[in-house]
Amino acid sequence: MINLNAELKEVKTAGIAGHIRPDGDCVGSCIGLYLYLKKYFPEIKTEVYLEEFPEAFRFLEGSDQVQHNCDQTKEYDVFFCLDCGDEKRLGNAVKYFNTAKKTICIDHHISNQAFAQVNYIVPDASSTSELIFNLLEETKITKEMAEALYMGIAHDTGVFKFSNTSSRTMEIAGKLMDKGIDFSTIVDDTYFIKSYIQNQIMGRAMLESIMMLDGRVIFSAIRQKDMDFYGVGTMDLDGIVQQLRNTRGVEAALFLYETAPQEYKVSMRSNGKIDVSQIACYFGGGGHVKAAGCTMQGSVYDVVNNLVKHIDKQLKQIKVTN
């Protein structure tokens, strides 16, 4: 773990960025952190960077204070990089992450290779804003910050049912609790509600998703002109694979959308037995055992045909052993 106060001594300006696509723990642990450098640092000027996320997360304190462009060349005296896997991942924010004089990577992933100059990396946290938590003194953070911590825990936990919630997870998801914050509102207002049209985008997913493998895998994809149809965007997408992932016998789910022609963003979850961050590692992307992506170029079912080559390998290699 690295201490936080000794990190920051001398410091003048400090950016903030995470992963592209911004989700539930990534925005979380960002501003969780922000909230937490602007109360306890004030001498210390501190900008936060994010791509555009979901509107249902804008009750946050402080996400009126994301910047989501990086038009301005900067240099900060430190750079934190939350929920980031590698460097590539941070987006158009990697330009802070190459002039900052010192950096700092706070993550997750198993796939992360410690990028940064400093590196707080746990491959069996539950989410980022876990790891932020274990940073803060516990009798400094605000209900404001409690809030964006418990969103970022409750989302990468699938609302504490998910294997990577512990102990640990469910007493720091308690002490936040004990902030005075509205934890159920939280988790239906930035994780079960959808709006009508990511429900129909879901919904013809579903419908048109097909199993592979004996029934062991199942997969499903959105292609641009449905996305235009539908007058849905990338962030509308979010819970389809876990939808898939829900089907009975299932042990992999994947669900890939066009983000350009021949070009698809691939989602993996696995139920137990796949390794699906070694499979998303194989195609230059990453993630966890349980959870990874990538992006891949090909036809849909070249995709796909490539991805499930990799799941009857591990498959069958688990039949051997047993």
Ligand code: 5GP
Second form
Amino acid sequence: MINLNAELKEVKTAGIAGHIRPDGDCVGSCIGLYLYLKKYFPEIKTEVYLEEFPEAFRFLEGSDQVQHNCDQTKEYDVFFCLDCGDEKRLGNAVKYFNTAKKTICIDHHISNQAFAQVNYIVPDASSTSELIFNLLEETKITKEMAEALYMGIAHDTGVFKFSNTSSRTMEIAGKLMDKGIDFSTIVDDTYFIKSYIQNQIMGRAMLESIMMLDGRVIFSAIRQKDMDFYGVGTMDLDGIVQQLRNTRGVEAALFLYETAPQEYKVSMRSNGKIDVSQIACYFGGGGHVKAAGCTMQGSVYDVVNNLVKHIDKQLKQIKVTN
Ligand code: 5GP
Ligand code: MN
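Next up, the form predicted in complex with guanosine-5'-monophosphate (5GP). The previous block was the form predicted on its own.
Next comes the full complex, this chain leading.
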């Protein structure tokens, strides 16, 4: 574990950034740390960078101070990369990582190779927000910080349901609840409630899903023209791969969306037997054992066939070892 006070000694400027296409844990952990540094280290000029994130996260205090462009040249005394498995995933903020005097990575991705100078990486942790909680002085955590961290933990655990949820996770969630947050509304408004078009595109993805390998793999793909038709953006596709995984008998769910002609962003989920992080890493991506992603070139069928080959190989190995 790292000591925040020691790391911030004599620091005058600090930058914080998370991964591209920020999710709940990424935004929650970045804003949680940002609010804490702003309040308790006022002598440090702290700035936070994130790509555009879902409107529902805007209730968080400090979300209006998040910067979305990295055009200026800056050299931070310390630069924090949160919830980010590798340098590439920092997007444009990588330039601040490269120029910073000291870099600190706080993350829970199993694919993380400890790419910063100082690393606090715990693959067993539910979320980066849980790790941020560990670094902060509990009594100093305000309600607003608690809202950000609770949202992050709730999102990365599928609302305390995935196997990354530990008794420690629940203990931390309880401590955050004690700060007076409206935990029920946070979860509803940021996780469960979908817009009408989000539900429509989800329905479309379910309708067109295909089972493979005798029902052990399910996949669905959304093309750019479908997104245009429904008027949705990539941020509206959250939750689709999770819903695909909730199909009885399925070991792995694959969801693809087109990012450019012949280019697909792949989201993978496993129900436990398949290690999707290994497959994502093979194709230049990363993630966790049960949730991982990568970007691949080719037609939908090229991409799916390549992925399914790896899943099939893993399933056969499991059979052999059993
Ligand atoms: P999702 O499918 O929700 O986009 O991502 C699942 C998990 O895999 C997340 O923890 C995310 O950070 C990670 N992930 C998704 N895509 C990539 C990728 O292209 N590279 C890496 N390193 N990790 C990814
Ligand atoms: Mn995370």
